[in-house]
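Below, in structure tokens: the form predicted alone, a single chain.
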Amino acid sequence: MPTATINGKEVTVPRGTAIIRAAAMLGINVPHFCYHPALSAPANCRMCLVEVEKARKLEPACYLKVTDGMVVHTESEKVVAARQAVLEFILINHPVDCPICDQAGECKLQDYYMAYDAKPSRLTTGKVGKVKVYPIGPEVVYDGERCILCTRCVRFCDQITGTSELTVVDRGDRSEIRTFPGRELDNPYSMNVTDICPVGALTTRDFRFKCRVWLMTSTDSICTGCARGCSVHLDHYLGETQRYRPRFNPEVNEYWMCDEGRLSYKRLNANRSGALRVGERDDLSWPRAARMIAGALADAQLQPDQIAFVASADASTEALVAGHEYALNILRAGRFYWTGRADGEGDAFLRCADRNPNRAGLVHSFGEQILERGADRLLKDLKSGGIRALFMMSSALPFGREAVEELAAEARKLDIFILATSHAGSLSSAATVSLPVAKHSEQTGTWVNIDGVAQTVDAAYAPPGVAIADWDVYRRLAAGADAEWPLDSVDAIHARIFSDEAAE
């Protein structure tokens, strides 16, 4: 493997290593707008020179690979005046339009401009002018005015999606990226390309004049989309989530993310539920709340046949783990059923048809064979008399808004109907209880997606009204119960998961 030295320090990479790569190893940055580590590297914006020491002019570092001996410097005085000029040469037709441009806060030609120019222009004619909130496909918006014409889009529809629909019309300082005739960017994946776009040139109609970047804080989460549970930045303001971003992880989703996962964080804001309600009560504290639940079971003096639980593929499996433990050593009960999502479009890279982000944790905590007894199933039950009480954990359901009428109208003859929910909706309103839980982006937990690889996540901001985490609940109604809980925290119910992990 060549060794080379890059300011003045060795590093050894493998053989094919561009440059900038290797500069990057040795936590060196440098500048690019059309490099991207995923996509091939035509070196044709030239912010990336560098100087290498016995070559006869500045090098492209994301096209030239190191070999053995190498010497190269990337802030020389050669360097910073090269990238001085790019600069000024991509600002001559510049719309400099920051105060309005969404990307503001996070674009590369602002950063680098500050970095390494910040002159005023020289130019004394007038700039050429190109169009303006373009509509180049359904999700995306294209400003010709700003793009740089780094073609990273046009490669990615290219070399990740294989649809091809952009590409570089007319020429010199009239190019501009547009669909091919006939067509427009309407793949599944197609808003990636505001991800890459190093410049406020390609925008989402979803995020567009939206919320400014510098007012949302982003928090590592995932999507729950589908049981790919692609890793993302939860962009946040004021406890709502405002966006997610595609998060680099090569176990899961590598740099992408699909545009129906995207969108689906709308779902984390929509109807919250954050009161705790039993019957007509709705000024309980947690510890009264769980003392009543546990006082109605009891009274109620139910066999174990005519109690039900329904787990979800939507939830944590920390609350997975603990809903088993509650189901079978307190409340009792001796019918388990599961709910969620209904199976959608997948495909080969990265839509599973499966829409439930933790089918995975719901196998592991209630075995294989609850898959057999879902929410057709469970209407058929409740229908034929035989549940009398019903716990259900929050879960969206896999029919429509027909047959969600019709399970809550049979829900509504139960002795008991506690739901456990995060949404207000129909079936909230049939509850004897409601109990509000947080969402994903509310709570520590963990989801396990179709490969196995399991994900855990922090809050990024509270939940509303009093609802708490998932798996917490049943320790608060253990507690209302008197009952021994062994799994008071987040630690004592990952202690559980690993043994069993271990024993299988």
Given for the second form:
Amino acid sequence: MPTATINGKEVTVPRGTAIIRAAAMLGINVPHFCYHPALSAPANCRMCLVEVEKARKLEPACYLKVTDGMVVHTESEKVVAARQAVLEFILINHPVDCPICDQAGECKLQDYYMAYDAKPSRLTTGKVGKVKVYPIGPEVVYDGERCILCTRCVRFCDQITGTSELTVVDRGDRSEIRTFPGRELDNPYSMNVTDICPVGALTTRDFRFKCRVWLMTSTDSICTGCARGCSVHLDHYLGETQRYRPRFNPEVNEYWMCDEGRLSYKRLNANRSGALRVGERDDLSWPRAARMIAGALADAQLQPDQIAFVASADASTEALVAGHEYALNILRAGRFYWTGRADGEGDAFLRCADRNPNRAGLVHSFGEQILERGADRLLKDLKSGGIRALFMMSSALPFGREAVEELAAEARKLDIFILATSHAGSLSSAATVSLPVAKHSEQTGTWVNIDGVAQTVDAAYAPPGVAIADWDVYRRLAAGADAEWPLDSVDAIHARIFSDEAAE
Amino acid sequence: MAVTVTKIPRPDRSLWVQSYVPEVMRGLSITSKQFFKNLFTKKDVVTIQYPEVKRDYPERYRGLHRLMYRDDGQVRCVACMCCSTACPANCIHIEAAEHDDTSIEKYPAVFVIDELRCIVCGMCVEACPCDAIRMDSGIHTHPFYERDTAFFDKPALLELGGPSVAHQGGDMKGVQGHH
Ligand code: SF4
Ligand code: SF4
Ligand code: SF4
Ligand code: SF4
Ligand code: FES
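Beyond the form predicted alone, can we have the form predicted together with its partner chain?
After this comes the whole thing, all chains and molecules, with the earlier chain placed first.
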């Protein structure tokens, strides 16, 4: 294990560690463009040049490996001068169109220019013009003028997805990124190139011009697009999610996420409902509504076999634990079902065929056997009669519009149909009681992914209208029924989950 | 906490002042002297007959906003949101969109200023990198009878606007194809 001295501090690293990583271990950031920890290091941008004692010239920190006794300076006069020169070189042909560039505010070139160069251009010759809006793929747009040719995007397609769509064409200052003839940047992970692009050369069609990055607040969250549950930065502005960006998590998704999941944030915004409705009345407070619901259930005098509870593979573990407690002890349901999204396409990288983020949490609370009783079974049992009251957790349904209408038609025939939902739709209009609930961006909750990794996220912003967290619905319903309720906080639910686990 | 009391001494007024009438007469005499002076000599009149007569505004007076346009009549604004970010009253609403003309790229599909909420600070003009927004119209915000009419949209702001000769995106004389 070689030991090196970087800026006067000693660090011992495994053999083969590049200087840039060793510096990072000491908390020293070496400016860089082409280096990315998950990709190979071509050392082509020269931004990371550092001074190594006894070396004849400056060396790239991303490429040179630490050797024993090496002495490195990352902020010496020579290094800073080199950095300025590299920046000036890159900016020769850069359009500096920051006002219309989506990367402005999170751009490495902008940051380093402000930190090290901050000089007006000395250039008197013309800049090379290139195509500014080049459609490089269905989800991604390429701007040749902004590109600094670091080849991170090319290496991503070579080394991470293995699809190799991209390459550098032409030479010198005419160089640009292009796809190989007849190809498009259309792999299911294509939008990751926009995250790793250090400048605004690659932008997603979805986020293009949508919101300036300095206006948004970022909350650590997860993608609920499939059972992988990739860690994301949920960037939001004025109570609306604007985009997901993958968040580094070595246990789940490393630096990446899939395109479908990235765009699944739209579900958090579209067609939301925050209205609480009991029968015809939509002006009720939660306590009033909870009392009316408890009264209606008591008046109906149903047998457990006539009451069904539908759990959701979309919900947080907290909601599932509280829902289970409510269904067993207050609703006294005798039949249990589950719903969730239908399976989709999976692959060996991140995407799972199971498009539900918390099947593991569902099984934890309701047991393995519930998985045999899905939405199809629910529809069949509703048709054959016997069920007179139904409680449904907020969930996606695995089937198309027609089947949803069919389910809604059957549900209209019930005595009582209570639906917790975050969206307005035909099912919520069929419900006798519609209870508005938050999405995962608006509540604290824990989702357990396909490998059993549990991730707890916090609310990024407030839910619409009078919507509340899923788990809180059951607390309120229990209060309306004047029943004992042990799970009156997230902490209490966590205590229950962990005591369950200890008992197993 | 102990309550502290500060005593403020009452002003000492003589009997002459306290009887009021003489002091009132003194005040009235000043007023009438000025009145008759203005009536007959019209010298030193400080009031002007607004709105028939208007005061000359200083050159940098901040009036209603206007949006400037390019040579071809297109709005200069590139929807960078610098003005709406700088605005302390949060009264500028911009929705950016992609332009069909690729040489323009980004433009404001919606640009609305709430003139009633605006505090006329001029930060938006200061922030604009494109000389697209100005407050040199010389018109001051008139009263509004309906809330909606205080929202000035893009056409209304462009109507007050004029062509700007500033180089968009800085001095482009070195750029190939722009000689
Ligand atoms: S498009 Fe971005 S990531 Fe790709 S080479 Fe250019 S600057 Fe690098
Ligand atoms: S792999 Fe799954 S969890 Fe990850 S981004 Fe895609 S849909 Fe979301
Ligand atoms: S003058 Fe000030 S308050 Fe008014 S729009 Fe401009 S920045 Fe906002
Ligand atoms: S600062 Fe200027 S260019 Fe930018 S959005 Fe405002 S008016 Fe448009
Ligand atoms: S980061 Fe080392 S050369 Fe680019």
